[in-house]
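A single chain comes next, written as structure tokens; it is the form predicted on its own.
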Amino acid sequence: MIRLDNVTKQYTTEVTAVRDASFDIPKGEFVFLVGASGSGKSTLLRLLNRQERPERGSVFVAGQDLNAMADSKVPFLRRNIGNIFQDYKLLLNKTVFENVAFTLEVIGRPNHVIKQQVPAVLELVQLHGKEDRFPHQLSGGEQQRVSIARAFVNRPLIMLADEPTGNLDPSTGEGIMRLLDRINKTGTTVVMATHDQRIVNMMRRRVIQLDRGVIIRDQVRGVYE
């Protein structure tokens, strides 16, 4: 589903973000990339969605060699792949209905499909009841949630989660990560980027953790050191 060989990725001479990093991610894992401010995870995201390229090596993702896709494929590709963040990034002046529907008026799904999949998935994420709400009537929780609801409207092959968790309680962030567990349980591989040592130890799954752009260890049913 995901392989990198040996990517370097640098933004200046001075700055190397990720250092000669490989690792495969079968379909339906689920991944937590760990490390300090800094150590490449958000770069590493950034590359598997070709929002970066690297300077050196061969990203690979759902089969395709994304440093030989041409620009053009690129919104295609992202169409199999699902991004949560930390901040939301919630279309304010929509309702939780609009802003999930936004995906896939953007892939011009037709309105009896948006009708039909938009309630699935607030069903799904618990927002049953609320789809009229805009995101300032809403907790942090529940905006998280909408931003989850999003992502996986059009059942993405993947989902890349950078920080989802960052701006939650503990017992809201717990809440968040029983929905991803729920998600790749579908069959959708989930790629977290976190420095949540709590969740991670929790979740007990396969941890890739980085230092200075350098992977130092990739273990299966991990905890955060």
The other form holds:
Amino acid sequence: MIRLDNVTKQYTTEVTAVRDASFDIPKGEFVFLVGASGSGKSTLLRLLNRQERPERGSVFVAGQDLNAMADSKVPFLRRNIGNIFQDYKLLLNKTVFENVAFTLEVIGRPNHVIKQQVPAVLELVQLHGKEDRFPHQLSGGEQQRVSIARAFVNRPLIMLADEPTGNLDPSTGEGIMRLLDRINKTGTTVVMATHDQRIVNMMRRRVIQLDRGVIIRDQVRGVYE
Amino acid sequence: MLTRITYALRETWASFKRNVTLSAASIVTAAVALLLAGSTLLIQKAFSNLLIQWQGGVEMIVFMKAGTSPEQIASVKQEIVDAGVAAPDGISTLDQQQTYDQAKVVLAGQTTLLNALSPTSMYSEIRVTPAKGQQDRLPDLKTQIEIEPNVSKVGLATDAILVYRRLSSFVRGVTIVLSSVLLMVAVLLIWNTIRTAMFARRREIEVMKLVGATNWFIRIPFMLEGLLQGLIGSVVSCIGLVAANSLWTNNLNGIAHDTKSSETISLLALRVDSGYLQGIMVIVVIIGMAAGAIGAGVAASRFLDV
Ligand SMILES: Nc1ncnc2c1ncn2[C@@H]1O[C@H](COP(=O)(O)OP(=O)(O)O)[C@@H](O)[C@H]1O
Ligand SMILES: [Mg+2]
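Mind pulling up the form predicted together with the partner chain next to the form predicted on its own we just looked at?
To see the whole picture, the full complex is given below, headed by that same chain.
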């Protein structure tokens, strides 16, 4: 599903965010990217949906070589990739329903599809009954669920999560992890960047560890350290 | 498809409302620029109506009586060439049909005057553009030619016409420069409006790009916004053009009515007929919409780095 071959990403001549990274993530796997702040986790995720392009090496996602992909094809790649973030990135002037519907709307899905899929995914993230609330009327955990619903409503092949529990208290964070686990069980490949030791140790999934842009560990059913 | 259209229209309108002051500035500037551009075309048309006979540096016109044969016209032409005042290619002849067609242009809309004319009643004309440095010899040539048979009269470009000619190209130059500058300012203002609108919606745009909206999908509401601004600006300028032209026409008609002199015809030539005005308005609206949409589209692409 995802393959990196000797990928190097340099922002400037001084800053090499990812150095000679290679790994292979099969379909349906759940992978943690761990490492200290600034070790290159977010950059790695951004390489996977072509928000960044590598200076060296190749990135393959869903069978496609992202280096060779034309700019005009990138939106269609991204329709297969859901993204969630530490700060949720919800649209504050839209309701829960509208935030989730937005994904389908901007890729031109017809209204009847929106009316059917949005309630279904809100049910999945346990937000039914809160469709008409605005983000500021929700707790942090609920806001993150909205953002997961938005990322998942189009049934993507891949979910990229960048420190999704970073702003949440431990028990709320665990709820989010259970949700991501359920999504993973539907066959969606999940790649999650985190430096939350507790969660990594609790989940016991594959762990790829970065240190200043270099992969120093790649372990199945790993722990944080 | 319907979702996309309603989405684009809703976003366009929302953004337009959000930026009322900036939009108003763009619209007013666009309107003034287009009004100036349109007026330039109107003024140019008025002058060229007036100067139609004197186009291309013509400084002497020999009017040949109705019914003069082509051979007789040719012999007068030869006489002018022999005098050395003008080279053969500086002399053009218009037969009666051609002078009649020209009268129709000058007198457009003036049916009573036009009905009094017919091709057989018209003069033929020999138009003379003097060779360099030969202008001073024109008065002598005039007295020489005037006594030829079949010559009705000989007209020399008066000082007034020479002044009009220079004035018209000066006015044209100034208004073209002014209106292009203003149009550029309008496009810059539209550019800035779009940039502001995109900045206000940067979070939304970021999300749109992440969930796979195409660049065109993101760009189109902004282009529509620019197009709307250009459209409103050009419509405002069209209203101004119609008002200016009817003021102008009324004024000329009034003067013509009061004087009733032989100058009436040349005064009336300064009027611009409504067909030409409509043509100008179509051009103005097209320029306005195109400049708005393209300016906005370029601005959107510029701030939409993938
Ligand atoms: N857009 C950018 N421009 C320049 N340097 C960047 C940019 N994004 C990240 N970096 C740098 O790249 C390195 C890796 O950053 P990042 O991928 O955000 O790490 P992490 O997510 O693990 O904290 C850091 O040194 C960071 O300062
Ligand atoms: Mg990060």
